[in-house]
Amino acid sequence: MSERVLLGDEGLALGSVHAGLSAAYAYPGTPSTEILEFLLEYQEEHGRPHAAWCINEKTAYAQALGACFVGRRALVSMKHVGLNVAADPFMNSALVATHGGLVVAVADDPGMHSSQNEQDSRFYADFARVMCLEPGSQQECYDMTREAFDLSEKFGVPVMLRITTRLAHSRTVVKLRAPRAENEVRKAPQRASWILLPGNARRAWRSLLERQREMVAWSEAAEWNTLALAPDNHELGVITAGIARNYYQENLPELAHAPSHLHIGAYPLPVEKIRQLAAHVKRLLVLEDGYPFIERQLAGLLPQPVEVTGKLTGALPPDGELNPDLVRAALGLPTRAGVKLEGITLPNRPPQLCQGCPHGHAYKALKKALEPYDTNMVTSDIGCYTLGALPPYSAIESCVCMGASVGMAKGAAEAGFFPVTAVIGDSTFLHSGVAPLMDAVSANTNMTLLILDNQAIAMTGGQPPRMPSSRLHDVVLGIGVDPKHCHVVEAMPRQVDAIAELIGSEIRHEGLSVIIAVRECLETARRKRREAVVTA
């Protein structure tokens, strides 16, 4: 048995291709993103599994599902909110009878390290009735990925892995396991189990209801779901789940009485191990990072009174990532003393865009041509643009989600506000600016859009966007756009001034216009250029 020092995200990554992977596809996303990125390298020295980056995690998700139709194992992987996206072929796929296993792995990102909210991907799990496995360690990430495939397979359903930052991005040694081969192409026997009309879809669903039984049976039995009763303490029983387990075995032997522990990382719930738990003690203690998911559900699972403690009672606080101090202080355990640094201050690092970052100059120029105007509105999305929010530009006024920019701006404008502003990012409009650009063609909203393109997926890390600058032009007069109001400009310094008159013409322009600004990321035309000399 081998060993590497992995990633949560690469443990995942190469438990899949040592399950028999063949096709991998993704969104960049903090914390998921280096689940392709590894899997592109494994791709790029061994030539196989097929990995790719989508528009976006819909059409990831629906890519992954066409190679299991064809009997392969396939993974798509995205942060928490990228679900969202995918949530319409996510939810419907719970109903098509998974040919090749289908893997969906989604980080979530409690304590919005890099997020916009900090929702509980437990939930979309037990909203779509599928399997959920939630790894407390990067070997679990290895081990859980593989075994995940097999239970796809097994159940006829796709089976969620949800991670979260902490676990995503820490690094460790993991062992592994002889590889398994790819599964041979062929075709799914049964269309209809893959054509969801209503007659089908009703049959899927009893379907999916009828193997509930057997996917609780099945958790009940997993390794994955320990469960330790203490002899001689009654008092306390401790539930833990995913990496919180590490922050209560940090502080395990400093109790007196070890509790009774129950250890939860595969889904739907061992519903017999609680009660059996609950059973043997007077109070339960429920450590979860995310959302109170676990303890939610255990007030309609235990007969017996018996005290529940969590983040519903106020015992954790309801936000931001657990960690050993606070799991110390809901177990009892007196404060740690931290250790004093005196006469060190810590200088404020507020984000920033990077110095002579291109989108600066896109906001010097917005702000130079919105002067003459007491009062405007500029909408911006998700990305390095956001930053924009800051001083000294503070020059943008939302961040929602992707591609909301855009239709925010159109509504804002149909409310009657002048001027209006909307500001994306080149990969975000792709993602899911250009619906909501195609509404405002169909009405000619009388609004001003700016796509600063910076050739790149800048903030998770550069990665390529799915299509050139040189083609944004046509794509946006393609949808519709009158080609003497859409424009294409440098963004430099130089060109300051010369923006920002353009954009105030386009602003008087009484309808919509799209001006695109564009100029390479400064840190990716870096990297390019010391590849370079590396080559050379």
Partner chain sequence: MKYDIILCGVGGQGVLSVAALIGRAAAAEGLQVKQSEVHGMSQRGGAVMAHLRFADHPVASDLIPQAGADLILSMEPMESLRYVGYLAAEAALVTATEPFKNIPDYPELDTVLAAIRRLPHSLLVDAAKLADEAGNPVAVNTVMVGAASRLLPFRADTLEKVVREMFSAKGVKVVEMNLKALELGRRAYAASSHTCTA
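Form predicted in complex with the partner chain structure, per the form predicted on its own context:
Shown below: the chain alone.
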């Protein structure tokens, strides 16, 4: 058996390859990015499996669905908020009787290290009535992913793999097993199961609901759900899920009496195991990263008077990421104080645009153009340009979700506000900014859109966007933006005044204007230069 040092993300990726993966699709998003990055590297070295970045999570999901329609094993990966974008195909794919295995890897971000919210993807798995595996270690990332494909084919449902930031970005040794071959190409035998016309869909929905019992039966027996009853301790039972088990184990040696312990790594919940544990103890403590997903379901499962504690009762904070210290306190162990810092207060050091970033020049120009107005509004989007919210720029006023800046600007303008400017990046524009721009074109909304085109998905590490800069202008014209009010400028420091003037005149134009400010991301440019030196 060979070994490799892998991030959780990488363990999941290699687990897919060794499960006979044929195709993987994704849109980059922290903390899920390294899954596809690993597969792209693997593809470059070995020629297989097929791996590709996509325009957004929804298109990625449908592509994976197509691959499993013809019998192949497919992976689609995304961050938690990406699943919102892919929610439509995800929810419906639960009804289509997946043929080749389909695994949906979703990386949640409790603590919002790099995200707008904390949503917990286990709710989505439950919502769609599909199975979910939740690794608690890098080894389980590898092993569970392999099993997830088998389960998907066995039960005919997509299987979700839910990890969190901490596991995604923590590395250790992983033991590897012999790889399995890819499936042959073989189209799904019954096309009715793939056509969600109401008649078919009703049948498929009933079938999915009927399979719930089998799924629970599988979950009861799954090796990922382990129950250890402490014969002498009837006080406390601990339920852990995913990575929370690690924090529990960290503190376990200090507990005088080891509690009974149920670890949950597979959903739907193993109901009988939970009842067995509850019948054995007076109090249950639920340790899970993210929402109180298990804790909320316990009330409906337990006939006996057992006290349930966790995030809902305040034993653990309802927000943020779990850590060994929070778990320690919840277990009733005394807090340990570290070294105290005295006589100095430390200022925060927030993330910021790189020194000399082209977006900075665009923001300078924008602020200059807006000087004549007492009030103004600048909506923005997700990505590096969000960093323009912070000093010294303080140039933007919104960051809600991918593509929202364009639609929000349209709404504000139509509500009677002037002047309204929207800011979006090139990759974000293609991800979900194009569609609302079509709305703005059809209404000729009085707004100015600034596309900051740095030719990279820079925030997540500089992945190449699906379309080069040279074609962005064509896309904008192609959807009907007036060529007289669509401009391409270069985001250079010496151009700031000229760009400011252009933005100013387009703001004064009554109707829709688009300005594309182009200049490559400093980071990716630097990397290309370094690579050129190495190969030279």
